[in-house]
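Single chain ahead, written as structure tokens, the form predicted alone.
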Amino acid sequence: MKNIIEVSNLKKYFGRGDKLVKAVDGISLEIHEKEIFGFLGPNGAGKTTSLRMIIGLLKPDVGEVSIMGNNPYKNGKKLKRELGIIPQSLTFYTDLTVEENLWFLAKIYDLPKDLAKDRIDSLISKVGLDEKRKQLARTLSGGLQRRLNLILGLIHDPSIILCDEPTPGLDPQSRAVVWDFIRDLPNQGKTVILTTHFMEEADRLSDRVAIIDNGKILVLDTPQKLKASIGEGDLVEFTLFRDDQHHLEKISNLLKGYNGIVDSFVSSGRIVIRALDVVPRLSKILNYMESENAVIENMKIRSTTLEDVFINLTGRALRD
């Protein structure tokens, strides 16, 4: 498979003195061609920071990026055409119409007439917003206003579109939008690199997916993958009313020894088990726990998530 993007022990540092925060450090990657490559972690990862220095952004102060067999910080003007860029916060002209915005963009980069409009037409379409075109951008609602920041980037039919945390805050119908179009990207030729802290984004959106914490990669694989290397079996979660740290490890301990549990951990402030054939066996995990005085306040049975991969590395959730 070719490669599109090649970086090799990227570092990048911050402050100065005995204040000095390594903020990326020594991520090395390869991203192929037509993939949607997902960069997962919590906030203050160093996932924005990785994504600015790999489209030459932001200088690193350790190592090497390739995009197309170009250094985008020498040939960055080269590479101008080839990126599209939606970046996390909103950055069109609230005054202006979504069709206008479009235009606006279009003009910049120097788009023929008809060609703008077959672009600007297409992409309107592609996200719902057809009966919006004349309506001005800041009286749109906020999953409105989302799609139309998430189509800007590409007026000029990029080869590679970053997608920085592309979905937050939106209700449920506008981010099955956003997660359509950004999965049908690699079909119109397209490569993606997606940054996001949202596990079922990353799971549901991505080829393969590098878990980042610490500006470190801690582990890059299909989701799939990732998820079958922490074992087999089905989850459950349990809340106790009873809510002590202490209790609820000693529960999680006693319930590592039980048969037929895989594994055992408390992870916020919840008792979460892996179990084989776990259905047939709740009942009598249930009268075990009630032995063990755990008074159970809610229940749920779930499959493995990337989430239980972060905390397989780290010892804590994604979200802590």
The other form holds:
Amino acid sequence: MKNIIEVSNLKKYFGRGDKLVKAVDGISLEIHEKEIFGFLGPNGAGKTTSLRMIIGLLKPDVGEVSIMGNNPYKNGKKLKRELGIIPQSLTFYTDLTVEENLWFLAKIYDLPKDLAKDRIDSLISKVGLDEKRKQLARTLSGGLQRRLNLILGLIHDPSIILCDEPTPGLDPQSRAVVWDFIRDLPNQGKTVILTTHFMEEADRLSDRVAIIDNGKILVLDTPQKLKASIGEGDLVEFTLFRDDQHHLEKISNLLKGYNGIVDSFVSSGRIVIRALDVVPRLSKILNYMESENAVIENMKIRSTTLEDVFINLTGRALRD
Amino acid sequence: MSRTQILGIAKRMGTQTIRSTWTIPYLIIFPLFFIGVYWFAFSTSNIGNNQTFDLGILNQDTGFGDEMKTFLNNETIQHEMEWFPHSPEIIEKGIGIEVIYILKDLQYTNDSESEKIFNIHNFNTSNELELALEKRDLDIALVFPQNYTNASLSIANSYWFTEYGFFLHDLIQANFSDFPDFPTSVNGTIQITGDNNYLNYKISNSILSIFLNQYHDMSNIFGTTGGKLILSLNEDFQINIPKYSFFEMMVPGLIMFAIIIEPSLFSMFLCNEFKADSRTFDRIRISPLSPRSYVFGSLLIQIPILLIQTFLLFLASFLLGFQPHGNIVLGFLIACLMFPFSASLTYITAAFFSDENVAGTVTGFGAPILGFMTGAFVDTPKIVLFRNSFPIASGMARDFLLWDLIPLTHGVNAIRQVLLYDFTLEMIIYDLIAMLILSGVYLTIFILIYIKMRFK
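Next, give the form predicted together with the partner chain, keeping in mind that what was shown is the form predicted alone.
Once more the chain from above appears, this time first in line as the rest of the complex follows.
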């Protein structure tokens, strides 16, 4: 696959001395053409900073970036029409209507009037804003504002689209619209870079995911391979009434030796076990736990997620 | 740069301006409120320009040369050349004496009490004069240089040669063969001096400038130039200097001051782009929009805002009783030409502040400080940068003060002189040019800083 973006040893530090923060600490990666590349990590992991450096909005302290063979800091002008940004914050003018916001950007990109009109109509229609096109942006609901934010980055039909946390705080319906929209972009020949701290979002949308924490990439692969990398089997999460850490650790360690359990650990006040063919074994596991004075409040069986990968790598959950 | 992009920026900002809940009230209410407060406070005040100003005179003129003195002291010649300055005092002390006499008797045209405009104080040394000015015992001073008479003769001679093809002394020598040649290429200019940040100086300087210009005009009737060779001793010399209330005296400065507050409105707009929770500027920065297009677009939309505000300021002043005696159109034009400086404040504010409220506050506080520095409202210390280096009219110069580096100083001077004292464009041209050049310099530098800070 052809690399459209190449990043080598990218570093960005803020502050000095004791207050030095390594926001991005030596990131290297390649992003393929027409893929959705996900950056997954908790808040403050360095996702947005990395993204801003990749597109040339922030100059790195160290490192090289190449977008379609061009350095965004030296030949940024060549890339201006190739890059589209869907920022985390709602970056539109609240006192302009939906349509006026789009027209403004169409003019900034110097689009011919007819082409601009077609694009505006098409984008508005794609995200279901037809009836709201004459409405001031500030009067839209949060979900509709997020949809507007999404299409503003696409008015000039860019080949690379950077989605920085595109769905925080969205209702399920709006989230589905946004996800469908993003998922369809590679079919239109576009490459998408997605940053998110929602593992489900990264899992569902990304062709490949880089899990990032403390400014470093911990792993980079397809979601399937990343999930497979931490072991086979399903996961069972137990929330206990008696939840002091010592007791949880004790039961977790006991479960490790139980027949068929691949792994057991404590995460966010819960005991998580990984087991092969878990359902037939479940009653025995429950009995065993009961014999250890564990009173189960809640139990959940699920497949492996990217969050498990993150926990496996860092020992803590994404939301911690 | 693209026309579409520039218009796109201008249209967007224009729409935002109109839709903003506070912009229109700010545009309309602010001028009315601002002028209204001053009207309320000072419209009934008796303080104004109907006072007598203390004018210091340092006459260093050595008068006519010895040869000319001998010639003019001949009684027969005095009788036959009575059109030529010939009183013993003028022959001895020079032709500047006439100017001093007229100034001494000068009165306000519409003053029933016939109060004198100037109280003349003669000084023998420049040190004494400077000391009196510094203490503000004097409001203003006029210095006649050592060679003033000879310079006047030289200028008159040259004028005749330029106008008629022969020298004045050649004409006189046709009748009086022993009439001495006039000196040639002698320079000597009257200097108006004082503290440009002393309100009394500003007022008296305006009056004095009207006087000298009208005096100059009258001298031209008699075929001389520059107010230097004055043959109007027997003429009934009158000038039109009206009285104003303190409020009216303040109005021109208030108008200019209000205009430089306007950036507080617009810098808030620009800063809004950088707010952490609305990084709309990120979209602009990664777009092909050039910084110049952005700046031009934002400049474009400020022009109608400024025009409306200036118009409202004038209207409010007139409605509250301001009766200018000068050219209102020229006054309005000067106010509008303050736009580049006003806009420059917008960009320097938006370059360093990312919060609209902070930007508005900074500009809101900064504008009065500038107003005070330019002496629009109160007297400020005199800090001379260059002595007698600032030309204010042909043959006249004043000190270049620190505050003269601010275009507003020149703008206030120019609009005050035009609206209150009916100065013509020609008479304020130096202040106007200084204002435009300085404004252009500030605007260019501040825009470059803005681009450097925001588009880097």
